[in-house]
Amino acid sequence: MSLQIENLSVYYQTLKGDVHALEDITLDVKLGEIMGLAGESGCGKTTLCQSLIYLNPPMKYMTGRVMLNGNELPIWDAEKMNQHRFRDISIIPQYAMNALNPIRKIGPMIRDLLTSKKVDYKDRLPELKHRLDVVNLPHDVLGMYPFELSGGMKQRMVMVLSTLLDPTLLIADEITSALDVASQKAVSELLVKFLDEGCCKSAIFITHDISILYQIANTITVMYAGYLAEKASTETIIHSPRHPYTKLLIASLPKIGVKYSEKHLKGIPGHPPLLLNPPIGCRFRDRCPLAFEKCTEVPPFVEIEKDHFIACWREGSHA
């Protein structure tokens, strides 16, 4: 087993009060797991991450644990997560091509950062070399400032520096959204060789785009309103989903093939729920076409098949 998260539960202060931003999470990843995150936008998904790496304010850690190799990670503490960070857990940002120092060279900036970690620049520089060979970076970039490279080059930049020191997890936080399809491919099949290289153990995929996953996630996690909704196989999730908030969410996608005039794209109704006073129950409970009476009680992440957790009251087995 590599990550376990047990009942965490983070907010957002604000002045009208704390945002339920993560409620009652619990989910592991094993081992040479590639995890898709998926659901809409505030859905919990970033928060998640963010959460395990950097707690940083307004965010509020509230109740429970995270563990990685059996050891738990002080997520609490930033001053504790210090010798965690770039080790055991990693982060590719979400404003990967803006995270380079505009004013630095590479080479200087990928010193200073193993030298904060006491690595020796030297020892890891015909490894830092391989990696650039990876991701088909010519070694010249070492002396380059971020603007001399296009947005996929400093891309594929920061994922050769998140994985330098070889974590355990690696976190990549919709690292395709800003790129172009063809990018975004090259940089998804990125991920896959890492971990087939050794340069990170498991990975949690951040994104909004299922098809993605659908290429390369073993498994995906569907996040919705702070809660989990559905974990299963890359299979299970496209073909057989359980949850409505699922099943309506996979019915969105364009399929290939199939004209608009042959068959309209269907929305989900409605807008999730606001978090600073969320709704009792099921939180996709008001826009959910099975939604029943018990639904005004929060439904457990129970296992309904090997591998399969589902929250609702109507697929689950304790319907």
Ligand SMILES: Nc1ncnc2c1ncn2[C@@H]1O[C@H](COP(=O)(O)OP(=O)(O)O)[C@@H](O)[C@H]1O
Given for the second form:
Amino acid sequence: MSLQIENLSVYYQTLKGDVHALEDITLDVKLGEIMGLAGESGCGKTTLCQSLIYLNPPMKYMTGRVMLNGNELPIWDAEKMNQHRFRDISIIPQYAMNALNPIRKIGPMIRDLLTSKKVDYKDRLPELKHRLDVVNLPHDVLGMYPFELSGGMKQRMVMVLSTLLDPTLLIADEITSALDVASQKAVSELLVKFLDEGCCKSAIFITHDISILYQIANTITVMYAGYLAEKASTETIIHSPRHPYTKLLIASLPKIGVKYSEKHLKGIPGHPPLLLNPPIGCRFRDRCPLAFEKCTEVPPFVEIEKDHFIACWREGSHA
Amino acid sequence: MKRYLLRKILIYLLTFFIAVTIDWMIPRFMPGDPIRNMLTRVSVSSNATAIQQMYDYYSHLFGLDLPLWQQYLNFWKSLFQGDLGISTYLFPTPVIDVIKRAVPYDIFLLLPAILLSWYAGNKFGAVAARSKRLDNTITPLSYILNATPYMWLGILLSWFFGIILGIFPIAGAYSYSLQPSFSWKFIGSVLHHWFLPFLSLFMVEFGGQAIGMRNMIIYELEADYSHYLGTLGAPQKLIRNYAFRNAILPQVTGLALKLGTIVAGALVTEVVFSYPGIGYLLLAAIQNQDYFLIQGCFLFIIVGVLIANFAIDIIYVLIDPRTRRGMTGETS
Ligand SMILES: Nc1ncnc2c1ncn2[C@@H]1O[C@H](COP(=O)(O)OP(=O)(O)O)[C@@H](O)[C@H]1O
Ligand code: SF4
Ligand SMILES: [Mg+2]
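Output block for the form predicted in complex with this ligand, input the form predicted on its own:
Starting with the chain above, the whole complex follows.
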């Protein structure tokens, strides 16, 4: 087991009060697994991943623990976490295009970073160059400033840098959102390649685009308004989802694979609730076609079949 | 790079040409007559024909009896010979000599004030950006200093140190009882007179620089590249170092711009402390309607500001890789 999250809650501290962005998350990611993380914008995908690696204000740790390779990660302790960041857990952030210091050449910047982590740049250079080859970047980029690279190049550069110390878990946050369809495919295939080559041992891939997850993810986790809704194998989520939200989400997509373009894009009516003063009970309640009295309580996230988890009173043994 | 420079030089030359033309118009199109003014002030005679004769004589001397286009051409010609005309207020001293006497005081006063306040302000601003406790003391103090009307601060300083405590003189560049010489006594007197105007400039500038630097660093620390380094577990030292290097770029530009205004003097300071730089001179010239001196002072200011701006354009190309590469069209 690579990553184990237990009862993790993280809020944002704001002047108006706490934003309940992450509630009681319990989740495993296995070695070799690419876990897709899906859900509408604002449901807490970025917050979940950021809190695993860099839980800084205004984020506020509430409860829960995170284990990586059986060791607890001190996510609430900014200083102690430093030794795990980059080595054990790493991220390709949502803002990869602006992630590099604009006035430092890329090679020297990497040297600064590695030196600060007591890693010898020269030792690592052959591997760095090899990985540039893998992502199809010329070695010259090391002598360039970030603004001399195109958006796609910068992103691949960040991809190489983030995985340079072979982290156990790599998080990729919306790395395909800003790209055209062809590059989306290329970038997501690179991620698989990185995993195959051992540049990372497991990955969480955040995206809006479930069709990409269908191609590369082993499992898919669906989030809704700060809670996990459902987690199962990619096949199960795509073809036989059980959670009402997942069903609507999948139905709203143009069908991929088997039932090609059977349905038109059908949006889900209503909006997710605001997470500052969120409603009690199941947060999907006022949009859910199946809601009933019981839903004023928060449904637990339980395993209804092997490796299939769901949080809904209508499903599983509680129904 | 070369094309960029050529284009810039062209733009600056054009600006210079227009500014000098406007400067030339000052004595000619301003209300009032510089020659008559001078004559009334001296009031040599009440005889109308005698005055007319003198008027014609001086008009000829200043070249004001020629057609305008001729005057304009002559103006440019003498400009290149370093001849800015003759001061009517300090007649018959040439304007260029009057200005030459004033400029060293400006440099002596402003150069240290600008450099030291820049250095100290940025240093403190950078420190304030990283220490909560210092931020709570330095930053409000800087805001107060920066928001204080300068005139008020100057008068307050000269009142307190000059009149109440009586430890600093409040007018002039050195004691009137001394003749300029290379003696310790004279140098001491110069420093003694220099201190208050310097201090007032330093304080206000310091505040502005400290605030600017602090805010820039905080902005850079919140930038995406800083956050990314944080997620990769880079030590604070490295993150701050990068933020500092990014934050200092606009500060360097600001410094170059400030240095360019040295020749313009510090009008208010020099007036409050009766310090004989260009600013003080300009005021005297205006009060005495000495148009040629006004013209000369403005010319100096124009040149100074243009040179400073040009220097900034070059400095920016040198220190910021983004402009550098952009300019030269290099791609690797
Ligand atoms: N800095 C912040 N301060 C307050 N609330 C925030 C902040 N960042 C995100 N949030 C809130 O947290 C929730 C989850 O955001 P996020 O994790 O970015 O969602 P996602 O990545 O799924 O689009 C949203 O409701 C958002 O409004
Ligand atoms: S718990 Fe109730 S409201 Fe929530 S998804 Fe299930 S049925 Fe709908
Ligand atoms: Mg996000």
